[in-house]
Amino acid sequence: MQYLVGARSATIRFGDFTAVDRVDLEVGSGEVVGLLGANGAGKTTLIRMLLGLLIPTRGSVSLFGGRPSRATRRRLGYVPQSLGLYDDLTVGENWAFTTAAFGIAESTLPESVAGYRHELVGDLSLGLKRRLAFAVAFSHDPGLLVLDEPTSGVGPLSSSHLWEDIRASAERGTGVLVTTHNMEEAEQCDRLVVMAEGRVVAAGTLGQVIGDRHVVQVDCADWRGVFAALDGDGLIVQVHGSRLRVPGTPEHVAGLLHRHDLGGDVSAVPANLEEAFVDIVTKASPR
């Protein structure tokens, strides 16, 4: 496969601090690759290297088969966390500037933002700003989309619409690299790359990243009391209706419940992506 963007042992240091450490990553045509990691994991720094905005200290990056350059960047659509819009210009002016920069002779504002043509971008809601940022990124029919937390701060409906656009682009052959903290969104990706402390600590399909990890499920009548007890013992507790899910083994959790004079049916169940992510990142981080 000819990868649209790739990194080979990409490393970048700022003084004595290693922000990205020997990362391998690639995105091919028509696939959506999710880049996951806690704040400070190195995701945005890696993206800036892939775009040629930062030069690797060691290793290499490629964009459309060559070194990142102005020419190769013209073939991608990029939505940074800051959205990359001009707040003191109107929606129409932002659109006109972008299309002119990409050499698009004739272009019409998409229906999703056309009604706000004369509004200053700085006066728009965050959801509308993100909608415009997506429209700008899609304006020149890019071969690759790079989206850094594209749905952060927007509601479920707006998020759903943005992901419909992402999947539709992939179906047309566009490659997509997207960072997200939302595990439900991450499950829509074809492949996942998990970063921690600047390193890739897991990669693969959803099933490969989760692997054979299990968590303990507790079915109980007094879930609030059980939650308080397990939380007080330092376990990460998730509530699913009247059921609780915690890391560990059934024997360990049953022992904790017995110590607190609490009852409940305890069993091992397959982990979900969020639980697997917490386990992977926790084990990868220095103690």
The other form holds:
Amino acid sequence: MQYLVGARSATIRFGDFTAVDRVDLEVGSGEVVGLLGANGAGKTTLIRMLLGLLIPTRGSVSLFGGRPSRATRRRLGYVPQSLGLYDDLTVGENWAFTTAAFGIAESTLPESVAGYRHELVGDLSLGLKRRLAFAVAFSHDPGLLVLDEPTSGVGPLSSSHLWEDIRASAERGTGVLVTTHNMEEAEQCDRLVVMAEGRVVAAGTLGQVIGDRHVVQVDCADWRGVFAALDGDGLIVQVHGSRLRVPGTPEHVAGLLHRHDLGGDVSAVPANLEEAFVDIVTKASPR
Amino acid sequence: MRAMVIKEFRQLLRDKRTLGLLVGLPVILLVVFGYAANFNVSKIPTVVVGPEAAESAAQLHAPFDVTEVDPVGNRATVESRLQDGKAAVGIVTGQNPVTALMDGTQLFAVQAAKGAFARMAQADVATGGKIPVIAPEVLYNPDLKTSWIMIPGLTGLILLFIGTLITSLGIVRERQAGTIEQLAVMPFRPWDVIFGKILPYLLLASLDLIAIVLLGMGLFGVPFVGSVVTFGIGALLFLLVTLGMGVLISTVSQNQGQAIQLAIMFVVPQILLSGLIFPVGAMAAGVRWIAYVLPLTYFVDISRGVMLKAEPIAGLWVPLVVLLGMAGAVLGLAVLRFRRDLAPSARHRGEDDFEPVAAAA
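Would you mind generating the form predicted in complex with its partner chain now that we have the form predicted alone?
Now the complete complex, all chains and molecules, led by this one.
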């Protein structure tokens, strides 16, 4: 079988700078693949390559089994970070333009945005704009959805609605490639591809990406004192209530606490995605 | 405040276009107003016809520049030379009084010629009256109305404004808003986007052109004696050049501010150097060549020639061919650059490099 979209050893250079370095990636029907990485990791550049907006310097990309072309793009729904909507057109006019571009003769504005038909898009809240951008991307029942930071800047409720739409679409067989640096969103993906400095540094299901990584959990009364001490020792400390979580081994953390005359229960616990991501990216980017 | 001033200078020094405008514009204005802004025509192309053509031509001195002496020619010969712009003044001899036909579309040349004839007559009276009486007759713009020569040229300025500035802003706005990326992944052919973007401006400019011509005729009594088709062809070619410049400017501008700067740099020299205000013939030779590389210079020739002189298409072949060449070059380059923005895959590499990604069986 052929994947909906794929990259094989795809590389792109801008002068001496390698923005995407030998990336392999595939998205199949009905699966949601999350492209996870910090800002500047190369996610958007990779997406632009997959869509044919940038030509790989080396390697190849394919869209629906062929080169990105007018015919293959007809089956694509794309929501860029900028949303790609016309602020000076109304909701209805934006919808009419896109459906006409995709050759849809008769279409009805989705219920989620129908109430704003006559509003200028520029006057809408960011959450509503994103909802419209999604509706527009879904308008022609695409085989593949490519979403670049789809929930950036929207509240948790809107974000939740958008993810419901993404999952519903995948259940109907649409492949979804979504870039994010939000860990909670990434956990909703079927597979993850983690990028750092233009390279894929981890890939697989949530469990595979986290692997058997553990972090050290510190239960203590004086969490502020412990936080200051461990942070001062250069550890990345996460606070969960009065519990602190840091990378390393229980023995090492206990030793540090002892050195600072601080107490607390120290134990190893399975890492979450964010901790695994920090570990993966830190090791991949020693700078 | 010192920090603010230093920051401002640092930003300014990095903004090469603004810097160019700050340095370049005063230099352009100095050159233009120093060498080109001249209403005094020092050379008037003149044709002399009729049985006493040779004698009459010998009596003509500067500013008259006798370009043709035709003893068998007549009034029709002169009218033909004036109509196709080969002469600004034509003297018909062999009759009394001798007639000096003048091209009223060349306002400053006619004023200079009238002055020269008056001086000649005065000098002749002082020396005993040997020169025959010359009866001046102004054709095409008998009352030498400024509005009659300005309005045909202004139609060009409006096309220039819409074609260059408004088009470039329209495309740059798409780039700034990020919608151009969305267009690039929609099932449009690059041509659909390019011409879909250009055609509304073409239509709008055409409507504006019709409105300004009708207003000029209605309000100022400007005549339209020539062929509408010839005028339309000239306007279309000129518009294609300006639209091409608009698209070209948009492909090298990241934001609307940059597009406006570049459009100003393109439009301002045309207002000053195209012959719209200052006659090209009166410009110093060092700057006159600039006029000949500006498209508006050729459209001004066409619009004045058709509207005021009923110049036929055959007489306008030079400006029409130059505009056609400019349109082909500018629009071609603009479309290629814009197309590259929309469909980089058009520059695809060898087929061998392509390999569809497929899952293992």
